[in-house]
Amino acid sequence: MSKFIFITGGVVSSLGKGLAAAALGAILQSRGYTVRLRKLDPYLNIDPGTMSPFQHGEVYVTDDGTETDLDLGHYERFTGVATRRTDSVTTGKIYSSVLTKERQGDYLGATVQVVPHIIDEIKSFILSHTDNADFVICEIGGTVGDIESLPFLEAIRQLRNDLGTEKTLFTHVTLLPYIATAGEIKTKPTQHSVKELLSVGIQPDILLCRSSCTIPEDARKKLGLFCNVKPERVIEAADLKTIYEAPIVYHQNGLDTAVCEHFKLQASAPDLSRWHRIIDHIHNPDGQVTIAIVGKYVQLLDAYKSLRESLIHAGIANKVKVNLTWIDSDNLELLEESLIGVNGILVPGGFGERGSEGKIRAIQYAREKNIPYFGICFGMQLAVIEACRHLLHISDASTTEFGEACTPVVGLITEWLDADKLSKREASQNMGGTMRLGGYECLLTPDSKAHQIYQTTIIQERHRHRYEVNMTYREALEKVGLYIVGVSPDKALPEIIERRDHPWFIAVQFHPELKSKPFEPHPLFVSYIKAAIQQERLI
């Protein structure tokens, strides 16, 4: 049976529980173990699909079509283990499942309560679909003390009793603030956080302490004493220059050793050579390029988390530093001035009309100035609209997402092939979970640049969108140099467009950033950065 590692957080949010879970998973893999990682989020939404990127950041999409928290992106990037629907749950999903069972009479007339029914549903989620992995690492969202987190904490407390200490481990991520005026690290916030955790019946086995500086030995001993944890299991998690140092640094600080000792495992030493190679390429680049990302969520960079990491991965593959210039597409006055001197322009996914004119101007600038252009999802749709307006002279070319008063070169997708069945959607449907979501196959034109990049004629990529380019305009677009070179297997939906009169101009309907990893960068991003390097040499 799998061993379960539960990761909780205290004091403040955004301490890096997701990164800690992902890095620990990577180290355990390097010791020869198999892992699964999953996230338990305390909010009442069914999933983050309808949440604003300004509130929640990026929505990560799995191959099986689940909209999830961005931490699942960390899990995949660090371990290479594809996450699934069964690796993400929210309070909303738990309550929805329990209430559905109640309506069906599954509880045989019992009064449905948080204990045992909600708690049992959470426990069932944690224990199911583990694939008999050696370790299942479960991150509990929120912070200890939040009222909405209590059911999840009660569930893992009960699992300790059900499975025993030989099958469960509690890791608590907490903050050790450095007070400059006092000139020292303060342990009291961590002590209070552990006290809060103890109040719900959970004694942490390992403390992972976030700090901006090295933890003195006396502070480590003090934490061990007052938090009832062995001093060697008070693990330092100081700020890093890059998140990809985490597997190396956490191993050096003894995190995986503490885990193996807890479970009484005699494991071989980890092989972290691939992480050392990644870090060497990050810290010792042969050059640098500048990529402009033109979007409307640039005030919160977590809205583009996977995109940012994918560009870093491509930089690692090309051994260059990728500098990112974030440009607000709403700011039309400074747009072109901000694009001067960049080596590549990228328009990412997005929803809604706000900021679209700025993105279209950026696409036109990239096309006319021969600057490498990469469009993703909405960035592909707007590239088609730009060509229709400025090359085909269809002045009102637009998308029905913005309203009906236009020439609809982009429109709402109403049906598509989903595996072996036909999926349909109506404009009046609920917004949540009704998009074309998850992994779908795409057929590539053999003589295209996309085919040269992928080195195959059939690919599978992850989607998250409601609107599609109208194939009616295919012939007209190709006459002005914009070719559809990737289509769905039934050839009804366009997936990839490219220009053949441009150094590098590719846009895709899917989200390639969701499948990129530092040790396996996505080929589109690698090729794009290679083109940006050539652009840098021309300047």
Given for the second form:
Amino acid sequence: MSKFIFITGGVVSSLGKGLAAAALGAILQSRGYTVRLRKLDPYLNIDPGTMSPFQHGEVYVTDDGTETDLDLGHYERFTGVATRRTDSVTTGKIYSSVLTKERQGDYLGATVQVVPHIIDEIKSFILSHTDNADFVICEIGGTVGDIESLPFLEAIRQLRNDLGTEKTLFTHVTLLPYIATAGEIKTKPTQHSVKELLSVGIQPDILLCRSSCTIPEDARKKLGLFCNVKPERVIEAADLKTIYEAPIVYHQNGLDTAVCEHFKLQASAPDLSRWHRIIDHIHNPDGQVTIAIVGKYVQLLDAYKSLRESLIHAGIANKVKVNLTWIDSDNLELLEESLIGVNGILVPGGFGERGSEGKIRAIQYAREKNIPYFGICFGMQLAVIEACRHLLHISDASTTEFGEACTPVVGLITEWLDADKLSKREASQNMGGTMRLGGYECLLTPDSKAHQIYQTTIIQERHRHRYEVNMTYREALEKVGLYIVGVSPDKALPEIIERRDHPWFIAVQFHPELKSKPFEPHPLFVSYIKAAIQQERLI
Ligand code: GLN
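Next block, the form predicted together with glutamine (GLN), ref. the form predicted on its own:
Complete assembly follows, chain above in first position.
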């Protein structure tokens, strides 16, 4: 049976629990163990799919088409283990499933209550679909002390009783603030947070302490004493230059040793060479390139989390530093000025009309000035609209996403194959979970640029979109140099477009950024950054 490591957070939110969970997963793998990571989120939405990126950052999509929290992206990027529907749950999903059972009469006349029914549902989520991995690392979203997280804490408290210390471990991630006027790190908020945990019956086994500097020995001793944790299990997690240092630094600070000791495991020493190589490339680049990302959510960096990381991975692969400039597509006046001198332009996924004219202008600029262009999802749809407007002279070319369009070059997908079943949707349907979601195969045209980059003619990539480029424009588009070189296996849906008269102009209907890892960078990003390096040499 798997061993369960529960990660809770205290003091403040945004402490990087997800990253800590992911890094711990990576270190355990490097010691030869198998891992599975999952996230329990306390909010009432069934999934984050309907939430604005301003609220919740990026929506991460799994191969099996689940819209999940962005922490699942960290899990995949650090461990390479593909996450799935059974690795992400919310309070909303738990209640929805309990209420469905109640309507079906599954509770045989019982009064349905938080304890035991909701708690049991959470426990069964944690215990199922573990694949018998050596470790299942479960991150509890939110901060200890929040009303919403109480049922999750109760569930993991009960699991400690059900499974025993030898199968469960509690890691609490906290903050040790540095107070400049006192010149000291403060332990009190952590003491209070542990008290809060104790009040719901959970004694942490390990404290992972975030801080802006090194934790002095006396602070570590004090925390050990007041929080009932052995001082060597008070692990320092000071701020890092790059997140990819986390597996190495957390190992040096004893995190995995503390885990192995807790479970009484005689584990072999970790082989972290993969991470050392990555760090070496990040810290010692041979050059740099600048990529402009033209989007709507540029103020909120979490909205494009996977995209940022994929560009960093491609930088590692090419041994260059990738500088990102975020350009607000709403600001039309300054747009072209801010694109001067960049080595690549990228229009990422997006929704809605606002800012779309700026994106179309940026695409036109990249096409005319021969600047490498990478379009992702919305960035592909708008690239087709740009070509229709400026090369085919269809001045009202648009997408039905913006309302009824006279010439809908991009329209609502009403039918697609979902796990070999035909999915149909009406414009009036619910918003949640009605997109074409998850991994789909795509066939590439032999000898296209995309084929040369992927080195194969069948690929599988993850999707999240409602609209699709209308295939009836294919011939006309190809006459003006924009080729559809990737299609769905039934040839109904276009997936990749490219120009052959341009140094690098490729746009895709899917989200390649969801599959890139630092140790396995995505080939499209690697090739794009390579083209940007050539561009940099031309300037
Ligand atoms: N808004 C577009 C659609 O729904 C693109 C979505 C995206 O970029 N993820 O099809």
